[in-house]
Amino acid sequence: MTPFPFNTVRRTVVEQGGSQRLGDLASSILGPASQTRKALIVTDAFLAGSGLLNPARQSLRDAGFSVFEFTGVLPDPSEAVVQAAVSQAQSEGVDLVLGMGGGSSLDVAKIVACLALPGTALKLPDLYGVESVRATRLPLVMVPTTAGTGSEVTSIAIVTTGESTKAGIVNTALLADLVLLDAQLTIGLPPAVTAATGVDAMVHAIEAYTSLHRKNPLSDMLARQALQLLSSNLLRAHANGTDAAAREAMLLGAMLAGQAFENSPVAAVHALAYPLGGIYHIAHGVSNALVLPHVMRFNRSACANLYAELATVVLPAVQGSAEARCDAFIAHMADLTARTGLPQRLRDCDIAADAIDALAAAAMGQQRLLKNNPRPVSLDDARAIYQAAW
């Protein structure tokens, strides 16, 4: 067997209801009872506001916690907001970091945790890159509250840092201490959300399975445990935000494909959504949904069994070769993001034709994800992806 390596979160609690007692689970991720005991939220004023964290704060002042929030945290997270909650952190001397909330607050409160450690001296771009520095952090909780990006048992967080750019944080100091995931949180979780969060998740567990790159058996077992809960409870849950069984069915499938590519990273549709999110503020899910059938034909070439290997997590009766097997998930996919309601055109959300270009060119800048492509990614294959797309 080729050698591996696998890195994942130290802890994870599965429990609905769970974030009721998210007091005694951060308590026992500290040292000794006479530290100071000061927890800061990281989280959006929306969740804030909603009550939804109520039981949370509860449970954590009962366990002796100071308990203070961070509420600035917007979509596609800016340098700004970053630095406002590292500041926030700082002056309130935190002794834990708790992310609660959709991936843009999980980012921020795992990058919160390595900046505002009492004594460093690191900057936010001394992190940019792949592990660039050794870096070490306060402990840290992170509570999903959508099923989608995985960043609660990723290493990964992304900041936008100017008008249409973004940077990438990869360091294995953002793996989280303590992983909740509790299914209440996303009960009601709207139908838009739900469809674009999940197809996100699917996404990561597709990538994962055929990356060029780390691509390894805990990955691969992870790609498809992923895809057959997704898959099969997807529509279910948009169906009805108060099915707790797909609910939770979905949070463990977005965390197992984020345990997925983590190991095996992620490749081409996402550096081609990463373009229509930085330059048309698309959401991620979405961005991914619009782009995915289109790279996943380009990609057959290169990767037919593998897709027809997933083919059979996903439609069990599915038959013939390995091409219509794969004909038959690439098929698959494209009517499941269709039926869940997601924009399916570029057109569809306001992209003019004569922006492919310059997509095509931002995209090319994603050399990061571009080299795990199962099919080498050109220039004159991006446009005519986002041209299939359009």
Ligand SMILES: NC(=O)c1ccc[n+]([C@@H]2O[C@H](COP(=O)([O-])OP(=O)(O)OC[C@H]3O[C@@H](n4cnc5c(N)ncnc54)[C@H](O)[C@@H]3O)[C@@H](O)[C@H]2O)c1
Second form
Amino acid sequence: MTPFPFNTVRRTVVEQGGSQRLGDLASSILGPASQTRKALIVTDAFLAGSGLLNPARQSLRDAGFSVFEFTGVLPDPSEAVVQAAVSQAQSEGVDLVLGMGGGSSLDVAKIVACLALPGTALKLPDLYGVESVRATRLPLVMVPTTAGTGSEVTSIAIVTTGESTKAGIVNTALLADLVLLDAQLTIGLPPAVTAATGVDAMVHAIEAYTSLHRKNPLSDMLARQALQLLSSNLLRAHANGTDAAAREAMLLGAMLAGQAFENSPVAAVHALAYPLGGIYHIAHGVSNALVLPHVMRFNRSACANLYAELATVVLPAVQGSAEARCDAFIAHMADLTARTGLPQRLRDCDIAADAIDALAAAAMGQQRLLKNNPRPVSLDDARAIYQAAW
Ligand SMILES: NC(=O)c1ccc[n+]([C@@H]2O[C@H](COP(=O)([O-])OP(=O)(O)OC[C@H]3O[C@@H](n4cnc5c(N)ncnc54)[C@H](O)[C@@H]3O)[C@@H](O)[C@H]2O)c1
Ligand SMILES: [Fe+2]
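Given the form predicted on its own, state the structure of the form predicted in complex with the ligand.
Then the entire complex follows, led off by the chain already shown.
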């Protein structure tokens, strides 16, 4: 077997209603030397005002924590948002950071845990890049409220650095001490966000399974199980948000997909989706859905066998040659995104045909991701994929 590493978080708890005992769970990761017990919840204004976090707040107080909150996270968080959260953590002198929310809140919390560590000399720009510094951090807990990014189990945080530019931090210090998957927190997720984030998670599983680099038996197992959970529960969770079993399956599936792509990275779907988010501020999951079937058709010649293997996961009754099963899988994914009402074409998102050259040029900047694609993607290829998606 080809040697491979596997990285994930230290401890995971999957428990409906588990945020009611978050205080005890969080205490368990703090050493006895930690006496001050000041906890910072990093979240966004909507979640902070929704009442959803009340059981967690109460539980933290019951366990003896003073609870502080940074509620200024915005989608695709900017450097200014990150700096504001770090400043608050430093001025309160917190000794525990909890990210509670979607991928945006989790990403900010991860960075805060590094930069608010007392005595650290690190500043935000030092962290950009892949393992650019040896960072350490405050104790860190991740509680996702969307079932999508898998950020709770990745060593990645994405920061918006300009009008249309993002920078990635990849650092093993961002792997949390504790992840809590409490599906009760996802019950109120609106159908459109359920669909977009769910498709994002499915793309993580598909791209991890076909990644050219670091694909390994564990990431394969996780990707297959993730795809099975996500594909059989997306429509249920979308149609009936209060279906707690479907919500829990989605949350678990998204986390497993996150563990898969943490160890077998995503590729051209994400590379071509990022410019749609950066330039047109289209939500991450919607951008993925727009390019997914077109990138899959492009990749078909390079990984039909792998797509055929995944076809048997999502369509157990599928028959025929590898090519036929591969085509059934691509058609199924396109159909799934259509049935959740996600936009199907770039033109549906107010993107003009003459924007394609700029999008293709921007996608070429994502070499960190493109190099993982099973088939090399040239500028002309990117243009043709966007054209097909238009
Ligand atoms: N770190 C990683 O590995 C990784 C991977 C992919 C994407 N990302 C980042 O994650 C972000 C996207 O995350 P996201 O898709 O989870 O969206 P998000 O965190 O931006 O949240 C989207 C919206 O959903 C709302 N919301 C969240 N939970 C809710 C709930 N339970 N009920 C009702 N509304 C709820 C939020 O208030 C917000 O308005 C982007 O910044 C992206 O760059 C990170
Ligand atoms: Fe993603």
